[in-house]
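Below sits a lone chain in structure tokens, taken as the form predicted alone.
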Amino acid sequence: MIKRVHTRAFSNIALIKYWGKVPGGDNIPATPSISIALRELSTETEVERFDVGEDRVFINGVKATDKDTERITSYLDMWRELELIEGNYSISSRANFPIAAGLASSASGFAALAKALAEFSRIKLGKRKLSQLARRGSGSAARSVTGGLSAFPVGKDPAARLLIDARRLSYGMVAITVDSARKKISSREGMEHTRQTSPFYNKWIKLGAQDYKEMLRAINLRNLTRIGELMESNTLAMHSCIMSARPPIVYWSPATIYIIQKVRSWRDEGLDVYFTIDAGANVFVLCMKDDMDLVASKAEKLQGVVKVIKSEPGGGAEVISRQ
């Protein structure tokens, strides 16, 4: 009997944005959504499995907050219920990148929990059903769990499914990081609030499912101009959302206007490159893997600049060890 897993998933950032949640649903998504995963992001979880006691989190290395505690056993809950799972568990996870601050920890962190718990239950477990159990805990765990290029498409119990495997890809993105601290008003709030208040939130659903048509249309040709056009407009269109909740959210500072407009002027000046924000203040910078050194040495020289990343394509949720 297995005892000890330690499983790994990657970040992944959308190029057609999931904002809003069915409501009454099962984390279900109201718009679907398009991502790559980002190998240089990822969470690592050790999962041990005993039989008396009570589950036990640690989140980089220290005890989890309350909250965070919570809503990891809830989760632990949901699989114990569903009888796929029994016992007691201790998790400990730990990313390579700052948590809660806009650069999809909550994907890598629960792709690899539910990786590591798949590994516990009582029967076999396919991609389709662990991202979608995945999505139970973080909306888009479901896409971390395929990686690669995944969508995400809207139903009654949506999964991810890969669209094009991280190894054929051309292009990566560079993460042009400002703010690490913990967000004030977390995704899961902030979409519940625009949902209840922002007078464009039902537009903004109706322009997520053509924007995912259209970039599908354009993955398919292989376009990165077409591609990188239809993530700023849909990534501009979901803050604007956003921005327009009462009290409106806003999630953006000074340096992510400033970062924008640097890479609008970097495609003046010729070179492909387009910008996509998270529901932080983090940029990051769709191109290809070629010019990837370039971007990141223009982005380390800008001002209010605290880390540059750059990432190509990562894969789906793995095992790293099993005892």
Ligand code: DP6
The other form holds:
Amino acid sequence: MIKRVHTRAFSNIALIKYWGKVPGGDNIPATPSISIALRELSTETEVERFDVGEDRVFINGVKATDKDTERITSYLDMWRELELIEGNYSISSRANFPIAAGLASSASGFAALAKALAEFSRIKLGKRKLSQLARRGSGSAARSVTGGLSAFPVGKDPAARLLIDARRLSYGMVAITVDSARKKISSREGMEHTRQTSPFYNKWIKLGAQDYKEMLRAINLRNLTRIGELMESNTLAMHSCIMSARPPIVYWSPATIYIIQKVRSWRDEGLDVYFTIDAGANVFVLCMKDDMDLVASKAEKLQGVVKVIKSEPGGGAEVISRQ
Ligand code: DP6
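Output the structure of the form predicted together with the named molecule; the preceding block shows the form predicted alone.
Every component of the complex follows; first up is the chain already shown.
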């Protein structure tokens, strides 16, 4: 019997955003999404099974807060209720990037956890099932199970599917992290508040479905200009919807807008670069792998920038070791 499992999953950044859930469902997104996994942003998780006592959760070497512990133990409860696993577990999760800073930590976190729990499962779980189970922890985690360039359609019990393997992608991303004193509102809270109060929410849901189809076509054609322009429009539409909630949520800081303008000016100078922003102030730049060094060196010189991370695409969730 397996006792201890060590897994890794990469974080992902959406080109077409998931924002909003189907009410009353099992964490079912109301918008389809498309993302690229990032090799430099990962979470490693060690899961150990024991039969007496309670579940224990550690994040980055320290005991998790009550809120995080509750989210993870109720996730384990779901696996136990589905009779996939039994017993109790010690979960130790480490991310190599700041947790909950708009760098998609729940995506890699729940994908790594689901991958580990699958090793303890009574039945063998395929990729599709694993992606569905990861989604129930965090929507974006469904896409970190498959990695590379993944599409995540809407539906009754949706799962992500791999469109293009990481090794075959010629794009990369440069994460530009900025100073942000703002208190973070989680994606989960932010999207529910948007659904309940934004006058533009229904329009956003319709737009998301259209952008998704259009993005699939642009990806098929490997048309970076079209992919990038669509990604920017979809990002700005999501943030407009978020900002129109009442009371409003503004995830950006002044540096966010400054970087958006810089990316557009680099493009005017002939560099093929496009921005996107998740539920935070940091900016991610999509470009050809060959342009990442140049983009990073330009980004490092900008005021308000804390850290710049260049990343090639990453693969799907994987087992590092099992005992
Ligand atoms: C802005 O996957 O974190 O990053 O399902 O509630 O855990 P939950 O939400 P989460 O939301 C991600 C929102 C986003 C866009 C995206 O990654 O598609």
